[in-house]
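Just the one chain here, the form predicted on its own, laid out as structure tokens.
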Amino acid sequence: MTSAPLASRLRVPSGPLFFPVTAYGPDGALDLDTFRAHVRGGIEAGAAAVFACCGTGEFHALTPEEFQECVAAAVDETAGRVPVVAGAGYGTALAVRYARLAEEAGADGLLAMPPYLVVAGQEGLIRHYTELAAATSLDVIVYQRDNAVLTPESVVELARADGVIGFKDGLGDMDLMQRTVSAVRSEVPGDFLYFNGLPTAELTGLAYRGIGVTLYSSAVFCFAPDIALAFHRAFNAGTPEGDAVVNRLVDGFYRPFVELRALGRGYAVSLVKAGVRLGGLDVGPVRPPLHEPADEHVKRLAELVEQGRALLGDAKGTV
């Protein structure tokens, strides 16, 4: 059932949903000062929410202690201006532990990552997410991707569960997503939140908007907030002029970026982190098992960012 505070703050965001990278120092240890600067810069650039220690933030690579320190730092930097949602994952016992650490750190909600390794049946997935939602007072957004794919009937059951306020789709099966939205709309009263959670969600934004999903995660906001913010404004305008800007950015920036991202495994994180470093903030490399992008790919990323900013100049005043 929808809980008003977090759900209402996310429903019509004033800017992109920000998924910050996690910063490491030269010795590989957590660099909280740089992480704070990254979060602070995102808020000042117009982020509507901070999703800390999620996929882009290398949740998989953080110890529980590092996780809690990062979430607490994000909460401190936001100072209530925008909500902070923290990742929680692995098996149910560990997911609950991370959820409680996030609650102690002051987070406003949880993004429930897929369970570790196993391919579970629907009954087990429902039990996993309902037990996680019951473990704290935090609202939960369930993240569908990889080994956690839910039927429309299962999402209906989760939408009825206390504490589950939304569903983030990282699968990209539009037929399944349409049937899910329709089933929940038909059977569960109230407004359940849906998010486009594909790695570069802007590319598929218009397709998701066609089935009523307008919320999305923006990794590009980490390293090119001006491009991501311009896209967000044009996308949410919902006008022919706005959609023209969206299509111009998709054709000239987002599609080439996705094609570049596809050149390396783990680039959905490591290429984003390289982009943050290109912008002048040294957030360090990714941790193993991820690896750094090739030099020629980082060079191409720099060219794409300039190309995207040139498109913003062309579109100035359109929206």
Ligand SMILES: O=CCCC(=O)C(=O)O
Contents of the next structure:
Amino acid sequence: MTSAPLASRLRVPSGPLFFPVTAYGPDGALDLDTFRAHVRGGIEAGAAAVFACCGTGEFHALTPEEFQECVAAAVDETAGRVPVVAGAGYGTALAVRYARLAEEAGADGLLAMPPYLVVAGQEGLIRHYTELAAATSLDVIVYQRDNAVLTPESVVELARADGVIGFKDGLGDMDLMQRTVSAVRSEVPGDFLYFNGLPTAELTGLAYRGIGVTLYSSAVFCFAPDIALAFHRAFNAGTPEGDAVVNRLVDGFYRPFVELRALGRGYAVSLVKAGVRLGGLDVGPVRPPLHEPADEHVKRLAELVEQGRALLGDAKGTV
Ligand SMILES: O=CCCC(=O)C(=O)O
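Please show me the structure of the same protein in the form predicted together with the ligand, now that we have looked at it in the form predicted on its own.
Let's see the whole complex now, leading with the same chain.
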């Protein structure tokens, strides 16, 4: 068990960053046993970190009590082998409450989900994230998406703030992200972490690597860990052979998956959860306001996973 700082444990991950789904029983109640099995399976498959109760984990749908139970279960299942990062969101008061619940549950860090509803200005967003980082001993990764879009100047200020160790981009504006990476590199000494945090981050992995962002979140790891691991190995090889495998997986699996995911609102969560069920673990449905994917889309997902696995034979031995 290591007590190394979170940033050093995430900087060069030995495997994918795992964003588990949250399991519910037939009655819609939290199913901790199945959630534990899902987390255990991801760790045994090679996850380098567990990001519990984040977007894919339906942070928005959990009560504070359920949130703390899930984070504690993830901490227990990892047993210090890999870090557990927990979501913390809504307005500052609630985000701080979630942060304290995560700290009590033994989490190693926080992923700062966007504030709720309001489209705040930069001054308010900076106050929000710095107050969240000051509220507990947990380091914070700021998550840019939806109503939480930051200017490069704001990220420079946050990179200087105590307890803010990284920035996860879920927006996908490469011009903005390049200007942000450049501004922080020019003005803040140290090694700030950046993550490609798009819903299916592997699709744009090479583009983000081109601007120096090599860390990414993997939702595919939830339901097709073998495909996500093959991608991770090839992507991190940084060789022409590895990049050729990356492109084969993008062409034959990730692009068609992203195009399928685009067919339904909330599919970045509900289709991933259906994929976990296809793999044999009954994690239950999504909670409202999300809805279940159409049967034909789930059938197509099963076909895509088989198509992706067929590509793994080609990748064997390449990386
Ligand atoms: O690529 C996966 C995105 C997962 C994520 O960012 C989240 O669950 O919050």
